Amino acid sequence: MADLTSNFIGIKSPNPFWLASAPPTDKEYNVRRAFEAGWGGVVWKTLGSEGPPIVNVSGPRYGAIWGSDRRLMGLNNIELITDRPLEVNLREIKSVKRDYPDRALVISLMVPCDEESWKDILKRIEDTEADGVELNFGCPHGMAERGMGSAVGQVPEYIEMVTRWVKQYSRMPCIVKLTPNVTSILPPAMAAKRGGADAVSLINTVKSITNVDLDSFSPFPMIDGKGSHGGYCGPAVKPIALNMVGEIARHHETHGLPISGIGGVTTWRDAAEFLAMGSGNVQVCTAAMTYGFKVVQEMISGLSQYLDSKDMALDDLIGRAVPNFVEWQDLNLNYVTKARIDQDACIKCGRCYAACEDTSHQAIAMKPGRVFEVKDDECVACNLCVNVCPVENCITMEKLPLGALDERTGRKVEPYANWTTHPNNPMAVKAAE
């Protein structure tokens, strides 16, 4: 089995799979169970200062989005940071770290945006022997209204300022957790780097409302007839997270800044994609809440087998895809593919035909006997047919060498960038006339 030992900003763990700061890491009982199940590390649920008490709702805290098979695609939560006493949390953190010295244990923090509050909380956590701190600048609900969480994460100047305080008053490695609720993730990441952050983690949850109760006419989760926005997480946010991780990994001002990837990691493959896009490790929440802590065992075995099959070390995977993440104008417009339908695998459902005929380029013909064939002259290789086909690998994209004679049409292969002269383009026909 491949060696999955991770060293993230000097924090060592037996594998790169950490539990994110969330309900699964709220107390000693949960964290011990997580470590016994095999998790390499945890980020303890966010601690606050001993100011006004944290009072969570006693009604539903989660909204959900499901796939057609009832598979959980995303959770929306309105839960706040820990409502347990600070001293109890600190005592439990110290106890867990003493018994699991080989596991990563990072403390998530959120206090008011003033220097004394940060200085005080950092002083109080020093003797826990935790491996680092994560600054929660991402929570989009409840705490943001108090001037914390994403209210800080949306202002680069605040991010830089608080990060400097943390680096000044603490010996611990500092991870800055970024909010996705911004126009661009780069200014916050740059601010964290300027402030001296050892790493960034992202993404935190997306500000959202998952659904509306059509009887009570209230957003859900509903508390006494009213609802509020919450933070969205789970498999559905993975595309947003991958893009933001990649943006930071490839930008010249943030390139080299260590990243802890968060957002919809459910399988080993998800984790491998985050690592390839520049994450040094990954954090998981929704998958553990859906399937239990032992889901990490599949992640560990799957990633190990994948690395073995590629004859690749873990460090070799990290950032492997970043050089291939380019701007649109840097794509090769002379690269040509065409859709191909495997008639033996086709179940004749006609979904590809309907999608292409109604909403795309009318590039699939329906022959007698419900035989579907691609019309190469019309196919722009948009890939829609592949994505709507219910049979995996029934429709594939075949690369055609530019300038070669296409045996199916008897014509030379040309890029569809020649749309300006295509006979189906009315503007081109008008210009020719």
Second form
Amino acid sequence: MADLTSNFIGIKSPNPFWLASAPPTDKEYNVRRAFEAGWGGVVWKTLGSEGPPIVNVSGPRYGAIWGSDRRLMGLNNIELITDRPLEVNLREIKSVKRDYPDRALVISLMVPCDEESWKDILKRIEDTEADGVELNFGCPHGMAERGMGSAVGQVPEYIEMVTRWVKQYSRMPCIVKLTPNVTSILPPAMAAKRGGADAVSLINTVKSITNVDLDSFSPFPMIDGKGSHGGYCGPAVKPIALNMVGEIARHHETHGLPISGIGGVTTWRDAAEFLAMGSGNVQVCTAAMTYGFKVVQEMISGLSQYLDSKDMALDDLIGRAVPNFVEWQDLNLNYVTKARIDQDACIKCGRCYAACEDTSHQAIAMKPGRVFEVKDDECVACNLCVNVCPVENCITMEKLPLGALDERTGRKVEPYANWTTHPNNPMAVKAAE
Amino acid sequence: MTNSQLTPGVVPGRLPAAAYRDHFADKEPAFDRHEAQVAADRCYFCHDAPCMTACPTSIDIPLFIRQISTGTPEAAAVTIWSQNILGGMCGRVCPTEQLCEEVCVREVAEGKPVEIGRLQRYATDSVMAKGVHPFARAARTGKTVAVVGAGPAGLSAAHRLAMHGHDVTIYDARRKAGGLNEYGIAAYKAPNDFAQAEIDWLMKIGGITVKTGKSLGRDISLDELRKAHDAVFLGIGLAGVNALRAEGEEKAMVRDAVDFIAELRQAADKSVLPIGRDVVVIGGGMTAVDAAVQSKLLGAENVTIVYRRTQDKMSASDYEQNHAASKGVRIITGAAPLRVHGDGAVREIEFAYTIEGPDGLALSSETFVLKADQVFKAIGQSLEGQPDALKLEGRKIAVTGAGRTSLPGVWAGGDCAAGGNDLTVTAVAEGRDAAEDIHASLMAKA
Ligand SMILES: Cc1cc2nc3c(=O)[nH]c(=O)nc-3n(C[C@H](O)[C@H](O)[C@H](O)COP(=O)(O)OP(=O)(O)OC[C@H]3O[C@@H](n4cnc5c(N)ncnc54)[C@H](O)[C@@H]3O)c2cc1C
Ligand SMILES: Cc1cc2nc3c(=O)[nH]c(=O)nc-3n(C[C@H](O)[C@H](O)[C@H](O)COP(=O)(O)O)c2cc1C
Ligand code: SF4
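Switching from the form predicted on its own: structure of the form predicted in complex with the partner chain?
And the full complex, kicking off with our chain again.
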């Protein structure tokens, strides 16, 4: 078994799997059970300022998108930050941390955007012995309209300002949690870095409406005939999160800023992908909410097996894919592949044909006896057929070797060259004559 | 040979050569990767899963299926083996329709359970194929334990004890280790010498010596074992068979089903096995079904199971009864054998219908006769050869807790011990639990 011990910005945990700030981490009862099930750490459900507790709706908080067989693919929520009294949360945090000193316990915070409020809350949490704080600049609903959450996360200047306050009034490691509800994730990440953040975590939920009830004509979740947008999470948001994590990991200004990867992590494989894309650890919410705390056991065994099979340590995996995450213009335009259909594996459904014939490049021939064959002189190698084929590895993409003839273009395969030097590019860098 | 299904008497080679290969191949072919993924995908990862409770070895089924679905069958196998070291055999032979799959929420809701047994086999096979044994032995404790019986109970106990660092010697009366895995389970449930392959794999833990051809009571005594070892585990199964108590049962070609099956399991070439044209099997359990089905597979023309009580009392599951029916076996219930007719060898057998009354089973005056040139008795096995010093409960070795017998330092488990249900998986569970208890008691003394 590979050693999964994780050290994220000085916060140690027996594995890199933390529960994200959300209902699973809203109280002592849950967190103790989560630790017993094997979670390496938790980010406690976001605390607000002292005062009258937060009020949640008392109707449905969730909308959902399902795959076949009702597999939960995406979840949308309109829940606010913790609605339990600050005192109670602080007492419970202290008690849990005392009993689980080897687990990571980070406190998520969201208070109004003024210096006093932040100074005050940081003082209040000081003697909980928690390992760090996470600043929730992410929630896209409810709190944003009150000038908190994503309302802060969408304005880099605010992020920088609040982060600075936190670093000034607290010695705790500080993680800034980013909202994906921005056109580019880079300015918020850069602002967090300028403000002195020890790390960023992302993504929080994506502004969304999952569906509309076609009888009552209300968006869902529906509260008394009305709906409001919520925050989307779960497997469906993973691709959005991976891209944002990678963008921060590779950009020269933010490269090296520790990242806690969040968004749709459901299996060990998702986690490994986030780590490879530059995350130092991962946080999980929806998978635990769908399958229970025990789901972490598969993540632990799977990641450990993977690392063993690659003969890698956890740290070797972190960031491994970052150098390969490049801009489009850096891709090799002389890399030529062709689709290949394994006739033994083919079950003759014809989906590849429909996809290619109707919507792509008419590069698959349908022959008598439902035999499907790729026409090399038409195949642009888009790989749509691979993706619509129901049989894994039935259609694969075969690389043409250097010097081979590409029947579609009539040209031989040449060595690496990208768009920056391509003759059709008016901005091409001309080789010196 | 020119024999056919119609040749009278008990003769070999009733079928063309290829038919034997076909008939005794894997009953349920192994899943390939895609099939396993699709099957695993159906699991809901239930909370406090009913399947896990129903498994006598309490395998964490939702977890291992999730590990399959995320592409790590190797991790799934470890999950299985840490509870059930014979998980490979159990995946093949467990009556899952009466255990995990019976209570699968999808069986209850849709009548279509997640195929747990086959998934278990997929996971364990994928590691065994690589020859990897994922468990390591703890440092040697210097303690030695004798295990009598190399069946599922003994093997499971031995592995767990060896893993804890004890040195184990297994004694078995037979020529080969494996118990009924080797000599009893239907051939098509574990083809390709799987039982021996699994034992070889299990032995990789180290620290286990197997001595075959050593019978307790004949070659070795319990006293000797207790003197020479720090603890003794008995997993001697049920070596005896119950008598039919029908007139003429000593006639030729009337024999115990378990002997017939053992012979069949040991025959590399099934075409040399003689089988009757008209075979009658008496009994209502798994052994009866296996004897009947395999008679049919060997080419018998007519095979009939006769069971003395009503069909719902048969211990063979509906699934197994259907399997027998699908092979052309006829099942008659509510009839008991009266006498075996024949001149030297059986020619026919006479039955009386039974009446189930408040005082038990009574014979009615209504009788019938079945043509038979071979009769198999499958009316249950019984304890035999157990040391006299041990207290019995009913007809089995009395145990308390995790297999503690009435003698200090002696444990028992599997079919020979009171309280179980005579299944491979239960023997594995009892062997494992006794081993843990032995380990705890040896370490407490140390
Ligand atoms: C025909 C048949 C089919 C079956 N099919 C199934 C099935 O499909 N699924 C299922 O779950 N269960 C099945 N069972 C039941 C299952 O095989 C047993 O419950 C299981 O094997 C019990 O394991 P055990 O280790 O207690 O005993 P056994 O497997 O009987 O092993 C006992 C071992 O002890 C040895 N032994 C006995 N006496 C002595 C002695 N005096 N000295 C030394 N060694 C001795 C024997 O040689 C044997 O190797 C079947 C049983 C039979 C008879
Ligand atoms: C019901 C619910 C409540 C949440 N509450 C908070 C919160 O209080 N603070 C916070 O930072 N994120 C909150 N989140 C967002 C999660 O922490 C996480 O960023 C998001 O769900 C994406 O991860 P996932 O795909 O693993 O669920 C909440 C998510 C859900 C589903
Ligand atoms: S999960 Fe169901 S039962 Fe539990 S609080 Fe929500 S609506 Fe109620």
